[in-house]
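Encoded as structure tokens, the following chain is the form predicted on its own, with no partner shown.
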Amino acid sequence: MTHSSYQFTRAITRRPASSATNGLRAEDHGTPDISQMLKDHAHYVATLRETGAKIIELPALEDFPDSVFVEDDALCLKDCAVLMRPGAPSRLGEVAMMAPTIHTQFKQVFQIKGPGHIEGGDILTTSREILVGKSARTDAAGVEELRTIVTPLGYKVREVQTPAEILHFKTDCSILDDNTILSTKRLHVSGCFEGYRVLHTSDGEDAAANAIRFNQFVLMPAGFPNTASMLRENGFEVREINNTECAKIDGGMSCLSLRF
């Protein structure tokens, strides 16, 4: 089933909760500044809206510190959505809070029932396949359940391995167009992108890999000038958005929206 991997008419976002200071993190890089996070989030939403897309903004969920990272809750495809089953116990309840909104947007909604786990941050949808990286948050059983759901709809699921030091598969990669992927060198050497054109983040700028192509823009975290220049030289219209606070709780550009 071929369709463009970066043309969208809608996106779902969720306002950061003040409890985001307690968000999950692999390493402690300090406490997020919520007022700055709110400003950055507003800039992100405004940039999505600038493309002409309709943005559905959901209210903060104080009971779920990581709930600003809506991408992990669902996989949105052209003709259906699949509600995920997060691998972090503190995030399991987020899916039920997202489900009503997903049901208003899609006629066909499926759900990962378990026992496996799978998070949207480990799923890269290209024009030809759905790449799913096994990680600390996504296991083989979760990938297999997703495959069972979407294969009859014409989608091809390919399981790959996220290197152990990377939280989510998309921490280190993003789709730029139907045949081009932005990736860190450490992920690319795993061989998972054979057959694609791959552009590398610049040395020391691995965190720039979590970008999103949303219609005419590539939204990327600010502070990675060499990667930004490389993308512009390759013809992409780059918008840089401060991500210092979300980065403290392992979040990036793709995590902050569900795009469809």
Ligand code: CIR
Second form
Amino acid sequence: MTHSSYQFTRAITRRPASSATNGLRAEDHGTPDISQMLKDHAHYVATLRETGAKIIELPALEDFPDSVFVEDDALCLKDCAVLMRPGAPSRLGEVAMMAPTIHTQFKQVFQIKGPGHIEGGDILTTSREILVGKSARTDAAGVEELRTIVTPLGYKVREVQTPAEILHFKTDCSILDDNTILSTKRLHVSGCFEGYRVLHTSDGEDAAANAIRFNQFVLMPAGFPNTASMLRENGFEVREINNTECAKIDGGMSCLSLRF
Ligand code: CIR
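Now that the form predicted on its own has been shown, please provide the structure of the form predicted in complex with ligand CIR.
What follows is the entire complex, opening with the chain shown before.
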């Protein structure tokens, strides 16, 4: 399998619902301000669009407080998509709401049927393999079902472990180019990135790891100046997006879009 892990022609996003104030969170950091979240989301979408990609914007789903985090609903590959089966019970129903859009974009669509669970936030697709971190949301059965679906298509799935203290594998890492990963030190020490060039987030800036490379830009949450400088010194064109409100419900740059 060889294809670029950061060049995309399309992305799917979903407008934040007012009910995002009830979004899932590991710790209470206060209630998200929805008008600020909407502004940040608009900035995010505009930045994706600035790269020339087509952005499919879906309407808010009030019944699903976490539905702005579309990444968890599907895995989009070059030639097919796989609808996920979230481990968070309140998020299971989001997938059916995403499915029609996925079907308009992909000829080949698969579905994780269970009994296992898997969320897109635990999946890092690199140019050579699909890393899936087992977590509180993604279990071994979910990983195995994904493996059964994509192996015949030529993809290699590697099961890794999301550190216990973080929500998703990609909470702590992101792809910067075909051979380079941005990672927190705590995730890198787990040894899962052998063979890749790894750049570390700066001390005290772990939350900067949930970034995305989308065509010419690296979108990262604002407020992590040392990591932003390090990325610029390494030649990346960094765009900083305020993420204070999504961060209150454990969401970051990658969660907000499906990219393909
Ligand atoms: C959740 O707990 O499911 C949401 N509040 C945050 C999801 C973030 N998604 C992601 O990291 N891919």
